[in-house]
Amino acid sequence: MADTRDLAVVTGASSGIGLELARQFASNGFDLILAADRDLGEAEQAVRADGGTVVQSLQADLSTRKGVDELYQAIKGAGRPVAALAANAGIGLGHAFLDQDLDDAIKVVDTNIVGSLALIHAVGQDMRSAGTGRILITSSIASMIPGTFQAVYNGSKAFLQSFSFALREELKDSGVTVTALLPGATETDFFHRADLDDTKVGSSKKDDAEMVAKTGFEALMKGEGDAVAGVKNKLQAAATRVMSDSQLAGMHRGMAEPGSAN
């Protein structure tokens, strides 16, 4: 296969925002390496239907260094520079922190933060050496709100949001851009996997994943620092700037407390 198209890597690509990001890249002329902790067969078919050639897909646990190393070796094996990295892999976890299994809480940190850092560190060094590249980090509106009944998840997204702007500043003269995507509640299986089905946020109407991905892709290609997806979320983001952390934590209780859907 002739390497006539730029190469993009998308993690968490089996469904939801990650799959829709992959479809955005494919329909805009990129080849792809897809990674997720679940089977990627259906995702590959969907991306191919959008005109993209999936160079490779890899099922790996990106919460572990082993999984990240496997993905990085697949990237190096492609023999092509990565033009764009969408670090999208992430998981959530509902319920009160002291009621959660500690291993589950640590898995959130390992997936959302540690795995993302390891992958960005490896691919980012290659981009900096090449003097070009784009990095998209899936943050969240949750990064702006103390996450009552989602404390570890929101904390992990707050870390990523801060990290993305710090890294962006460090790379500002390198030819590598860093963009943070801030979705709100989006129509994916995230809330079911996080055991949030019986919460107000879990049962409410959510944003369309394709819209969110398109917002992120366009911001990435423009080299913007961040992108909040959806008018409602932009209003919510603005509100966080005038409310105290205590008020925001109370507001989040109303959305994420178990049983609040009733």
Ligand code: NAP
The other form holds:
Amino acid sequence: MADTRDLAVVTGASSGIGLELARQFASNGFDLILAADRDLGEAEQAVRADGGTVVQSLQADLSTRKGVDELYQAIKGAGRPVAALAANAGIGLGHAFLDQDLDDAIKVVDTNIVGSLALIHAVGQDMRSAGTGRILITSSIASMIPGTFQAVYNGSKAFLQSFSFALREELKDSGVTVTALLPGATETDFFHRADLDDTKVGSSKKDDAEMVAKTGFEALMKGEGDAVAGVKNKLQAAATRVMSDSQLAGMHRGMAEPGSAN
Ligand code: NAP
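Given the form predicted alone, corresponding form predicted in complex with this ligand:
Now the full complex is given, and it begins with the chain already shown.
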């Protein structure tokens, strides 16, 4: 019997925004391929409870070409076109750049930029050949602000934000849409993993990951260029347009400087 449900691929689906994106796809009738760097058993359970079918879940390091190739092979193995790709896997890294371990900083670039590019390149070509597909790239409000004490991370998101709109324009007559999701600070494992617990942004109240994912999913389905999740973040995004980069870098110091927690 032919598959009638669309297939979505979600990276970084083990927790946080990615898990909530997977749940959005599931409750809207998609089958799923899930990927993350740790076991996805709990994510699979959540997705199934929401009515989704997990075609496959894959534990792979998406900061490496090997990991991305494994995921792409799994996608090809499903024998079905990818209707939607959520390139969401990503990591942050707090502290001053010169105090960071260089390998950790490069891992941010490899995960957020290189891994995302490799996956989007492979899946995007298939979508273009098929003349249909939707790509969601998890960018960030951070893409609009020079990230003092999170310099590499914000730079990686600035890259993705620029890349997303350029790719969208390149594909405008192809049937493939590209949407950037810009969350603000969201309640996930992100800040703890980035060693930002003792910062103002790390210790402040954050947005709900389900709300963020719903915003991203709806924008993706409408084929919008980008979506900022939440009113507060929309105001912050508007403010970045009228501030200089120097002012923004100074503002970010107050949010992400080690020890700035209230
Ligand atoms: P999270 O809960 O830490 O989730 C990150 C996800 O990415 C996890 O599933 C993680 O899998 C996966 N991942 C990280 N490195 C990976 C690797 N090398 N290979 C495969 N998977 C990897 O944090 P989150 O907040 O949901 O982050 C999701 C996305 O949202 C990221 O791109 C982040 O930059 C972006 N974002 C977050 C915020 C925020 O405030 N939380 C704001 C703006 C944008 P494992 O657990 O298996 O490592």
